[in-house]
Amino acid sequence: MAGGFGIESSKKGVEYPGKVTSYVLVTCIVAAMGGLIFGYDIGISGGVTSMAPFLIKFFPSVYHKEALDKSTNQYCKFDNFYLTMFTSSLYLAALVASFFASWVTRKLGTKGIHDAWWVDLFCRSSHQCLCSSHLDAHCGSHFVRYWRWFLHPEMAPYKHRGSLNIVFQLSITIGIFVANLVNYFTQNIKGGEGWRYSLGGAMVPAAFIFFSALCLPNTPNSMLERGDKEKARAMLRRIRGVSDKEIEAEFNDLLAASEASKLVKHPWRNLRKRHYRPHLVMAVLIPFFQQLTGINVVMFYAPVLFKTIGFGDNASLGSAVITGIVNMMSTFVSIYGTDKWGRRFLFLEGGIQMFIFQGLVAGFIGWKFGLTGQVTDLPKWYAIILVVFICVYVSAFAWSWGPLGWLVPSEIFPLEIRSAGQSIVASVNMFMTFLVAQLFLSMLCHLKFGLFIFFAFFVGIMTVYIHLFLPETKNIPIEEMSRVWREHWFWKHYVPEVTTDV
């Protein structure tokens, strides 16, 4: 059944020739660079809104608190809504792009969203941010991130499709360390003006992307989707590096499952029906959990964070460099280890890991600052430790949740719903992102330390999740994917051996 559905075939495990060409290689590498600006606004957020002169003149009230009012409980120096507006409203467009991303990939490919968005790519980037006023600004975009992550799984060899689309997760890794990196140096800008270089800085990855983007090819199934066969097979015969022969089984696979997705009107309708069901779990609880592990707590806001439990200004952008480069550098583990020990074995090594040490991380921040937040003397000795607990547990999510949690949806939906599949992986993931990153410092401030608490609570069910209702996808071509369900002992049920309907 090659493509998931309506299309009988006995080659179950069948393996397709091919190879990791450098047109592959280079073609996914631009590719990943997309993530560069995401990880970049991610990264930048956290370190400007701790600067004291960006907080002076657009949210002096929280400049108030955290450095004039020593009556405030620690753990609420920074409890502002518009605040963490300013970090949440980025995703909420992105929410929306997502959307629109499913017609646009259907109807014009996905070098078609490039064509269409490449205005909002470089001209919303950041430029008003370096000249501004008013926080009216931040953002990147996302629908052009979503067009380069759709790309990765279609393009490359099922054998190396995992560490090539974590290629992807790596950029948005650099996107931070770099966005990390900046914040610390330009916070000591005489004038108090380091903050418009930071979030100007994002034309940089702007242009980047937008010009890179020119060389990037449409995949055989989009070129399929819209007729163009003999330029799809063209373009599978060049990405695999092999001869014409060598390609016919692949291609008529594909070929077989795109015109089966033509008789695909409705592919949002389609995802509801019970061969379905796993697909469209998937689609919702791994991006659901990705973003309640508590990495955005590190991630978006590390110098608060960090300078919310005692660390001075230097001190606490200086740990989010250091926490920028261990998510970076274990995200290579990732790239190594996702094809060689599988997808299931991350995702659970990496949630005990996570588990654990955030964890350790609620008991140390519990001993010190109590339920008061108040604290008179912060050892040295205890600051490098939190570090490293923290880095520790920043790294098992760079090696595990974070790659995968994209990985893994974009491998697992058949052709004639993989649009609509997408679209909601990215929907609930923006969504999550949004949620997370605009009540975190609420609830920093109610639950205290019992907030990690509660993001190790749902790491516990996550990683239990994993364990009982996730197949293993490594080695499994994406036309052939469809049998990891039919052999799993509780999808079987949903998923049957020769589904006929469309």
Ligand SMILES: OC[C@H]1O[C@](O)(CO)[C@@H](O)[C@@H]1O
Contents of the next structure:
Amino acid sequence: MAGGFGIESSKKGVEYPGKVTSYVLVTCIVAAMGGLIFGYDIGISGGVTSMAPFLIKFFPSVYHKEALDKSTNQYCKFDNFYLTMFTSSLYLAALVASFFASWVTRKLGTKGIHDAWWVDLFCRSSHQCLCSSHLDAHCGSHFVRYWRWFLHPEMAPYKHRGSLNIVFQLSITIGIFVANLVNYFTQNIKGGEGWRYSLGGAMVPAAFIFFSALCLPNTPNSMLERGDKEKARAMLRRIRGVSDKEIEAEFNDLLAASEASKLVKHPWRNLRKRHYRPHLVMAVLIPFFQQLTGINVVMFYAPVLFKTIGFGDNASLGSAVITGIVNMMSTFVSIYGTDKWGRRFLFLEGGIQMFIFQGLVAGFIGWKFGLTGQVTDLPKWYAIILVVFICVYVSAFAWSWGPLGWLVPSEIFPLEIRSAGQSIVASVNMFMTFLVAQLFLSMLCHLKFGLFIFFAFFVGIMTVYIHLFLPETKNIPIEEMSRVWREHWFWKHYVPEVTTDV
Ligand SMILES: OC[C@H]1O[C@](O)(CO)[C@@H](O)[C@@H]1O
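Please move on to the form predicted in complex with this ligand, as the form predicted alone is already shown.
Shown next: the complete complex, the earlier chain at its head.
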């Protein structure tokens, strides 16, 4: 039964039969393609903004400061409000969209939201054309992108839920890597128009998603929410790949949860109730902290960052490809380990590793660039070590906060507050992503190498926070999740044994 709700399941540790059917796999893969396009957008803009022809065309003042004025303090050479708006505006659009996603999901079901991808395709086609104006609006089509994956945790058998869910993050990292690679090659296109291909390339995954979205099914939960009982049963059977009889227990639990959730008239108000305090706190703090790892400094601005520390054009974009590969490959560690070692272990290990290597990056940059940001010669070994440090930091994020920052929130909400809770997660994530994207270059200019100490400080805090407040959620069916709070040393004061008010 949905955790923290009146009709709590008494079957502690209940096991529902189910296989990883091809249906589950295909559904997860197709849905995860949403991540691909998200990742592409993350990876593409930083590379483009480091390309001279792009800067000359749209940001000539930045170009002059960066390329021509050799006396410039290195920390500040890219600091420009409009340049960061070019990247951050995407996440502002996504923020607005994530508010509507909850409503659309309830009205149209999960499939309705997938089908809204045509909006995306349309916007992407216009994207490249619009690029000839000063600040490309970037299109508000991020509408549903961040939302959709959350709707699927119940489709995976709970013992594999972690690994399957992380396919979404994996696809984000693939998207980022592809974008890095595209930038690396387009920068050399003759005539200086390479950036057009980079930005226009986003249409490819958009088209893929449009066509594949047509085959995505609704989840059983979503069908139940809209009253299609028999269809929901058939879908659950298909997804689990077992007989009618074997899904009976799970179906009845889903049904009861769904009926209970229909009684809920005010999910937003409910979320503020005391026994949902742990959920609310996690919904805000997990995405908040995920972005305060500073990961998007590397993901968005790696080429700009590498140029800042003295790399040439090719080396900057090449190094971004390397961080992209590391990010992608390390996500497999999480896919392998999350259901084996648990969420807490990965969070804690990843946090400690990020803390150490962010400190090293800060120390290393500070050592050569000091407070003035003036530097004359940078030996090759220095550059290599710095890239290695950044890669070790990225790998830690990629097997911890990256995937788990989505996975854990997707599995802790009981059905009756799920859409409201997940709306908060997506909104906080997008808001923080926007802030980091918008403020990074200016913070680098003012805090200098201390910026990496700033992020390391938050990584320290979030690691302690996880240690103290996040219960282990591996191998717990979503319907039984409330017990992890009831058994937690702190949250048990908020989540009583039986809760009746909805
Ligand atoms: O792989 C790195 C990417 O992962 C995310 O945290 C999303 O989970 C993005 O904000 C980041 O750019």
